[in-house]
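Taking the form predicted on its own, here's one chain by itself in structure tokens.
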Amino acid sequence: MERVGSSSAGSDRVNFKFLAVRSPQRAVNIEDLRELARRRLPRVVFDYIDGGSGAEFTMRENCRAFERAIFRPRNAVAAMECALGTTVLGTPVDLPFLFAPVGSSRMFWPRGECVAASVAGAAGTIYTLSTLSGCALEEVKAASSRPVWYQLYLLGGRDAALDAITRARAAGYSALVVTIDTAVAGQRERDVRNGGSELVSGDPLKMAPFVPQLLARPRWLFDFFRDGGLMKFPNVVIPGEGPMAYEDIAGALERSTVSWDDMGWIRDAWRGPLVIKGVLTADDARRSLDAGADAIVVSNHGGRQLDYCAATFQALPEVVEAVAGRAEVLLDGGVRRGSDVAKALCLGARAVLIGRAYAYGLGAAGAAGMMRAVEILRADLVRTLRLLGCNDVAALDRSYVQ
């Protein structure tokens, strides 16, 4: 993917390619929304969305793997209506892409998680709420007109996780997503350079060198304080302490690693559809099945955890083969175009999850930016299907890609 004007290079230079893009309605692709988000958000917030771990090789490979897959169209097929709907865990959705969990979305836009859930519902698809949310899970569920999933970290310990599971069940969440690739947080070098930990430390001396990047985005700063300033995590309620403060998440994750042994009590507490996210190998796919997974997400955390691991599109066939129809297989990572969605479906994914694609829209313009991201992906998927000579996403298979 082209990284025009990326702040990873430490540059906020103007790129003439984007001068005509003044609003989300003028965005032609997801990269345009990315540029709008870069203009509006402070560097530390934009790079939280945009960045990956280490040298960001895996993050880039997630996109490049899609680029290397070549279509094999059936031409001379009359124009047709295209069916985009599918079912995921028995739930009908209007689009074969769901919204992935993206932490701290309230930092991108006021009430960001509620806004995202509302847009997902309006688009006819599923929103997945991160444990690291600034909005209460009950509020987020109420904001969507469609099913919502809850993504679980064990932050705050087992008791805090059990409390969140109980609340999610009571609120009507449809599935529990357990992420297994966060034994420690990845080394996200942009966050270190931008003072991410220092800015949430509460220590004025530590914060001072990094405050100018916030002052440089007054529109965002106004929205940030209007929405209550630095948030806590209302879905991580620590017994005797209350909601977890916005602390160093790296340390919190290291103290709350999910193991296979945890799957038993998690499954017993949830008693509903279980999704295991963070699978890249056949071995982990089989262990997920043994743990009772109803769906598996082929994911490398968007290239934000272990760098130099396989791109998700590259790992997809191995996982699909190992699962052999015993669970649904989903994919996230690197999806920026409708053609990427089609390619993943061709290789056996039931649907994909989008993360950065909608987070850029949210950071650029809230609900309007997110809806534009959905429109871009939907239109590109329809165009791709018609040019492939295929009128239904359910008919896509390996014969359509090389």
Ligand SMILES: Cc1cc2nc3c(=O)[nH]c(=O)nc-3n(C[C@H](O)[C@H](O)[C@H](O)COP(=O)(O)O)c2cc1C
Contents of the next structure:
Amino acid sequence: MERVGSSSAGSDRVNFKFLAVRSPQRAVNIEDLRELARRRLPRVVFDYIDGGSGAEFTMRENCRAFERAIFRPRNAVAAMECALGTTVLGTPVDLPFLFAPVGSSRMFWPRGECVAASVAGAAGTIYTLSTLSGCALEEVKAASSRPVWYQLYLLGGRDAALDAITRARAAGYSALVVTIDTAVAGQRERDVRNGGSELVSGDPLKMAPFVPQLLARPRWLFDFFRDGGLMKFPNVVIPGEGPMAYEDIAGALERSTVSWDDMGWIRDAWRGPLVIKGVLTADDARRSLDAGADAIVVSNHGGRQLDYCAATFQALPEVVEAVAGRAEVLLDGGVRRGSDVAKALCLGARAVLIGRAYAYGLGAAGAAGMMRAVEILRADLVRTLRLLGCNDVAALDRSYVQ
Ligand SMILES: Cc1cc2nc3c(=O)[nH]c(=O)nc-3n(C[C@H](O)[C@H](O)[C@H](O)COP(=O)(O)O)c2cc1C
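Can you swap the form predicted on its own for the form predicted in complex with the ligand?
Below is the entire complex, every chain and molecule, led by the chain shown above.
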């Protein structure tokens, strides 16, 4: 039995909450799905999703910034129906939240990226596929009934990136998302402790001390081997070598820094809507506009890159003001509740992206877990709108928050 021991050492209090949450259908909020993911995944995989960089200050601040924003409801005006649909880059979506790129989703659940794309499509929203995915981009596009975006890292050099861009265009991806906050990978201390790089090294001696955490999760281990074992990166094809191996990623990331100068050739190669992800200041917002961005994602990578930078909800007004309607502004980081979605929209975001909120669901129970995550956020958003006295996400504005 689970016991609550965090506040009083040796406590005998039983944690009834998590006894009750045995299946995703019983999950009441995203935190419940997080707990289910923690129980199914090996520590190294769970912490890869759950953790941030450094002291994890920015990761926590992303959530706290939403908590500090206080609503100003209009009462006795509630309508029965609430409109949640909007458009993003001209594409109609049924929900004002999209799925952020989450690398290595195939480690959370067999064929994770295809499963995630299919759930996003069924929910009527957009899935963004990370460069660092385990499923081929063509299969992922085919798995969704709705538009899909491709997130680009310049991994493997310009030729590998051009190859991915060409494939994404041919497969029918509708926007290219260039992530600019990953000059080097953030120092994720939990990954270091859990032997994240040793476990993918292929060296049995290095791996041995960290293997027990995998053996402690037999259900996950079974799924992992059923899905072919350690994934490669089929969308990072090194000319003459083939798909990049997992253990090569850390070094490749360091050599793949994107700069503003790269945006020219990326735009020329892509010739479609361009989204720049990882903007936190007015300066970078203006540079993104100069680089031809059609949309900007206010993002700090979920607190996984530079620690002690601003929470995204805090940075949002500065970016919205600088952009002044010349591009769409999206936000990600810390969205765990429908009320967070509403707050971001009040401050001028066109829509938000969710990362961990769906990754926990995927790790907990695959498609069922992700569908539950979507349902939790959707229901909470509707409830929030009705209690706010606003029946359309398009009508949310600053007057609804202090
Ligand atoms: C496990 C994990 C992997 C991620 N991988 C990528 C990635 O490959 N590319 C990228 O641009 N962002 C990546 N991100 C960042 C997300 O796209 C998004 O910015 C972040 O998750 C938002 O914060 P949230 O998790 O609090 O919602 C990743 C995030 C997580 C949690």
